[in-house]
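A single chain comes next, written as structure tokens; it is the form predicted on its own.
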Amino acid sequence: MSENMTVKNNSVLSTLGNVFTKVKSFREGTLILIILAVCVIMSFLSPYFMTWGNWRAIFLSFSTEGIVVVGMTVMLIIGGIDLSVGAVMCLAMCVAGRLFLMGMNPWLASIIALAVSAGVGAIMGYFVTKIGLVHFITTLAFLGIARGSCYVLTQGSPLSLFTLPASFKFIGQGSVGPFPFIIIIFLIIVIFSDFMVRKSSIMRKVFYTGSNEKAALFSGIRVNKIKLGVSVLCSSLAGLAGIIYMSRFGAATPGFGVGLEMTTISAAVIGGASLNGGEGTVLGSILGVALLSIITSSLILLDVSVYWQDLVKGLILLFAVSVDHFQHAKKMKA
């Protein structure tokens, strides 16, 4: 009897070991295992962690941020970085909100706000490709420009948009069955983007550009056109997130989105994107933002002061960037 039990236990352990090995073999496998480990630990530390209410809040938290992370991932793949995403997201919200209060249809106001976001991305792309500035300096400057524009549009006070029609509020507040509509939008964008990143020819050009810009240029790839397109994409997705937030909260706040750039960069780097360009997947970045949201939720449930959250995120970013640096240095030596 005991021999049979031993054989069964060994069989179970062997099966678990095989599953662990297979999961870890995926590019995002290690991150999945870390998320599962955090969830298991938190299920013991807090009785509220595994409740539907908590998970619904977690999904709502990272769904809109995840849309911005998609754009940031592509930006990192091409070898750039966008520090303006939080400010551009807020700008879209404030532009649409101000136009609505002036009597414009909210849908048309949102389209104009998205066009403004795309325009900001195009202007930043112009400064990078034509003037020759680096992404870091250009986007840092536009962080200030976009944020300042938000305060000009709102005069420093939140815009109350409680009169938004129910059809528009459905974007941020409605549900299809048990699933919030925000999550459905998020999943559609993520699935489509992940497919494009892995399979499309245009994304192969993005990867080539990020890996070796000179080689990509000599091979006939229109590098500047690719960079410009990525800049427009990143800002447009940030603008879309701003419209969704406006619909969800029924307000446009000029200080909204501060620090979002750190969250999105952290999520992308944690998910495998490299600050040196040429690497990254949408799925990995989404798992990265999911991990950050789970950690934030855990800190709240454990009654840890909210002031510690940015400190923890900063440490996670430092760790992720350090790992990326050592991996890149190892590849260079090889």
Given for the second form:
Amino acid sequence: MSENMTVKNNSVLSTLGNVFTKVKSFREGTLILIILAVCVIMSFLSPYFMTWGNWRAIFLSFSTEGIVVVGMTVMLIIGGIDLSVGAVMCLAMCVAGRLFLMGMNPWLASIIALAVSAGVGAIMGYFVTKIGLVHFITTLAFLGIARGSCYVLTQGSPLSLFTLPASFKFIGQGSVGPFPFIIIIFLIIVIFSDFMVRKSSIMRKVFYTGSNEKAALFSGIRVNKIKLGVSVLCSSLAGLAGIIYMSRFGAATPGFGVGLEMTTISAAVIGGASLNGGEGTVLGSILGVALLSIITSSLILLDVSVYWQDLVKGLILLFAVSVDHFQHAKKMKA
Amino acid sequence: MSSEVVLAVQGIVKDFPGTRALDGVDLDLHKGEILALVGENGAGKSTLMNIIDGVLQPNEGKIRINGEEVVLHTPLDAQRYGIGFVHQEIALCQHVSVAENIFMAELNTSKKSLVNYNDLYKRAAEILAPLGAVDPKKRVNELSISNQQIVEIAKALSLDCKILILDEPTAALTESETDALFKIMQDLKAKGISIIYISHRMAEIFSQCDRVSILRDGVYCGSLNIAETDSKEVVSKMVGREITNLYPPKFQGDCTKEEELLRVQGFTDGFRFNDISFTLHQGEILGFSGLIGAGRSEVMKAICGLHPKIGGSVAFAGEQISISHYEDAIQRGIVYLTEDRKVEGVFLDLSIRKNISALKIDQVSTNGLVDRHKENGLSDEYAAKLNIKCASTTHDVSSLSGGNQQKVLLAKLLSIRPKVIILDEPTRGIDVGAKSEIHKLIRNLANEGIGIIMISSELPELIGLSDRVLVMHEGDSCGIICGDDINEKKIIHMASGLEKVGV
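Please supply the corresponding structure for the form predicted in complex with the partner chain (the preceding block corresponds to the form predicted on its own).
So here's everything in the complex, that chain up top.
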């Protein structure tokens, strides 16, 4: 009888074990487990952690960044990197803000600002594909150019946009039922792009290019066109985030978004994107940015000084990259 | 040749996940001999050499050096026992000098904080002197491939090695460079150094080596004295069956009377090739011959929109077409197999499936989304057709041997049902068994009415397969030969620029 029980117990345990290894076997699974673990620990340490208010704040904090992370993920998959996202995001904000203050309709101003950020992406893409510069240095130069333009446009001081119409403020401040509208935009973009990254044939071409650019060229893929497109996509999403922030804060600040490249690249790499290209998923990257946000929020709830945040984020990035490196090394050996 | 055994491996077993790469392999190496190691791709040659070099650890078995049992944990251990390994791919630091490369290990362990460069150059010159004229001060990336190989060998010799492993050293060398290498090997042999020589080229093995050891599917199939055997016996031991009728029968009758598929006229890029014209007909295999660097690959790439051109026209099935990007060529059914499999061919870290479907992803997509069922069906169909040896097409291409990677590339070309196939060195670095399989496949495709252009630097293959041969010399066409004119003497004459036919 008792023997039977142990057998049964064992089989239950082993099924659980199997499920566990299966969940662990893909990157997103591991991340979900880590996030759950952090949540469980935090719920004991702080009574406020598991409140709707806290979660709403966490979601709000990473949903706008999450839109930029989507673009960065695609950029990493193709084997590139974009250091200019924070500056381009800010540029869109400042362009729209300046145009609005000059009397333009805020919607039209936003569309022009989006076009400007897409244009910056196209110019960067041109330098990468036609001139043949590497992404790193091109986007570093445009980080400077875009940030500089922000200071020129604003003359260095924040533009106050409290006169924005309510309909426009709704993007960043409104709610549908209990859900902030930002989160809804974010979810739509994430779900759509995750699906596209997994299934679409155009994204498959991005994966081919990131995996081996020359082989992609020798498979008839218009590599330059694809690279240009990804560059435009990444900058446009950064621009969109800038517009959303403008609506949310009712201001355009020329120093906004500094260090965004670090957060977004970290999130994507934590989520399994490879800096060598050819790997990455939107879901993974979003879980990565969620983890970073949850940890930031936890540090605040635990009364840890804000000054520690970047340090902790850096350590997490170092850890994630090391894990990634070891997994690759293991794969190479096998 | 003395009978003193310098290296003996016994009962080596090596397991990789899912496969047993080596199953009880023995190998003896005598002092001052050149031992050829042969086997098809995937037979375990590289695995065995990596074990001898300390890169991999065996699951079972012993290694004895000069009769003493040793355990080699790292390549450094192997170096200490006097084992030098010249890899197939050159692994030098491209941006530093020859001398610094040769003494890399020494500089690495040196406790001095400054390098005496004059002394370094002098000693490098001493080691290089018997090998060939290489300036120790030059940067490695300024050297030709063969001279880089000489640097690799010098590097191994600088460590005072007694056992030298050469993994397909002639794959990237020209004929005269190969001869120079052989002379070096014989000199080293005379000095009492033992060499393990891995090669697919029977002629080289029979002219240079003393004995040959054979591996097949990870199993040791014995060693033969070169003097007492012939290439037929070696090949049949390697493959495990007799290889008969190496080349399938050629096109019966006059292939130029068949329907014209491709008419290339006056192709010029102003640099690598000049005024190249030819036609290709249904069911024909048109060989392209010439020395390395004669511009053959560039012409083919230009036809496919993969290389710029400044003049010339292409007619496809009688209709003038313009191809500005390779995608245009693929849409017409003109496909190109690259000569550089690793760099321009496969996506190593993607699955076999994704590799096969890459040429025309739209073919397996609906409404812009990749249809998994279609993709899997197509890939599995062609993987089976080409007899790709893999447990599943979901595995990464990097898990396949060279021959099977080549088959993946061929499957990729065939999956779009092409009308013209351009093959650039289709059997480079491929073992005998897979080679004859690919030869048969090429002829079968021609028999189905596909026009085939084949660039090959291997004359027997070119002569055995081609219905007509166009020979190039320094970017110019030396004319097209057919029938009995397709022979080694004539082709070499034309390729050296000594003779032109009908131009």
